[in-house]
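We begin with a single chain expressed as C-alpha cells, specifically the form predicted alone.
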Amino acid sequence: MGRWEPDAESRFRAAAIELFGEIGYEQTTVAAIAERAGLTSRTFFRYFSDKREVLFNGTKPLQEAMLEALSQAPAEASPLEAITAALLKAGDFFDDDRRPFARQRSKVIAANAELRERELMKLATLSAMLAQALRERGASEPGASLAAEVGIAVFRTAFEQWVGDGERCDYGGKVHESLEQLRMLWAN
C-alpha cells in the first residue's frame, strides 16, 4: 500500500460501519476495518484514536456551527428562538448524502450500552454549552437551561426521525415538525 491514500477517513468510516452491522461493533476490530478500507491499522490511528471515533468525530464541527448559529440570532430573538436558530443549522450536518450512515451509526450505538452512554455525554455537553451561550446573550436562570434541554429534546426527536427507515423528509423539515408538536403539546 502506498504511503498516502486519497479519501482515507472516509474509507475507514465506510469499512468500520460496514463491519459494525455485518458483525457486530463489539466484534470489529481497528485491523479488520483497515483491512476492509484496504489501508494500515498505522494509518487508521492518523484519523482516529479508536474505533468509537469512527462514530463520534463529527461532534466538535457540530457544537461549534449551532453555537455560531445560536450566537449570531437577532438581540431581540427569545432564547428558544435563538434554539431553533442552532438546530436547524445542525441540517448542514444531515444531509441526504450521510443519512445512510447515519442510520447505521444510530442502530450500532442503540444496540451498545458503551456508546449509548457516550452519546448521552455528548448531548449533555452540548446541552450545557447552549445554556452557557444563552446566558451570555443575556437569558437567566432556569431559562436558559431550560430553553437548551428543550433544544435538545427537539434535536433527538428530529434526528431519530430523520434516520428512520424509509424517511425522505430533511433534518430541517423534521425540526419543524419537532417543535410544531411541541407547540400543540404545550396548548393543550
Contents of the next structure:
There are 2 protein chains.
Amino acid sequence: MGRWEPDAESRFRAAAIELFGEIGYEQTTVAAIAERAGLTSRTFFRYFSDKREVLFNGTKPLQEAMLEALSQAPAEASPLEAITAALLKAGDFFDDDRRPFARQRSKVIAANAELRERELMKLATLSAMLAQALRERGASEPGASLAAEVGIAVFRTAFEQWVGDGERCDYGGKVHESLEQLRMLWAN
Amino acid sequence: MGRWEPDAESRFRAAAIELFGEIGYEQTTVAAIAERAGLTSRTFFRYFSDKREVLFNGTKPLQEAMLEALSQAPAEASPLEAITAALLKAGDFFDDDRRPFARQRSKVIAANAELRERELMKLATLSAMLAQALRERGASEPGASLAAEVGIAVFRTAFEQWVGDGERCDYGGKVHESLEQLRMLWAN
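Follow the form predicted alone with the form predicted together with a further copy of the same chain, if you could.
Full complex below, order starting with the chain above.
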C-alpha cells in the first residue's frame, strides 16, 4: 500500500491509521507501521516522536490557524464574531480529502481512554488559548472564557457531524447551524 | 489534628488535603494520611479505594443530584431552563463550609496533569449525562449536546469563581451571572 503516496509522512499516517483500525492502537508498534508503509522505523522517528503523535501532530497548526484568524478579526467584531472567525478558519483543515483519516482517527480515540483524555486536554488548551486571545482584544472575564467554551462546544459538535457516518457534510455549515442552535436556547 | 472531626471519612479528607498541599499529591502516601488523621490505613481503605478518591468521591452524588433536578424540571421547561435547574442544584454542595476543602482541592488538581485529565473526564461524563437527560425530555441533537456543553461551561465558570481567592461568593449568583454573560454574546 501507499506507493502512490507523495511523501513519507503521509505514508506513515495512512499505515498507522490502518493498523490502529485493524489490530487496535495499543497493539500497533512503530515497527509494524514502518513495515506497512514500506519504510523504516528510523525514518518514522524523523516525523513523529511516537505513535500517538500520528493522531495529534495536526493540533498545533490547527490551533495556530484558529488563533491567527481570531486575532485578524476586525477590532469592532464582538467576542462571538471573533470566535466564529476562528471556528470557520478550522474548516481549512476539514475538507473531503481529509475526512477518511479524521473519521478513523475519531474511532481510534473513542476506543482508548488515554487518547480520549489527550483529546480533552487538547480542547481545554485550545479553549484557554482562545480566551486569552479574546482578553487581548479587550474582552473581560468571565465573558472571555465563556465565549471560548462556547466556541469549543460548537467546534466539537460541528467536527463530530463532519466526521459522522452520513453523507458529505460541510463543516462550516455545521458551525453556523450549531451557533444558531445555541442562539435559540435564549430565544424563548 | 482532627480530633474534633465528627467521623473518620472527614478526618481522612482533611488530613489528605493538608498533606497534598504541604508535600504534594504525588509524595503523599495513604500511610501518611492515616497517621495525620490518627487512624489506620486499613480504615482508610474502607472509605476510599486510593488517595485520588479523596478528591473525586464527591462526583457521583453531585452528578446524581444534578440529573435528578433536571429530570424534575417541569415538562414545559426549555432545555436551558432544565439545565439551569441542574446547575443551581449543584449549589447544595457548594456552601461556605465546604469552600476551604474545595479551594485546596482545586489547587492540588491544577498542579498535577493526571488529576487535571481526570477532572476533564469527569466534566465530559457529566456533559454526556446531561445531554442524555435532555434527550429523554424530548430535545433533539445537536441541540441537547450543545445545551449540556453550555451548562458545563457555566458550571466551571461559576465553580471557579466560588473557589477563587476573593471574598465570600454565592455559587448560585455566579451561575445566573454566567448565563447572562452568555445571553449577551447573542445580544448585539
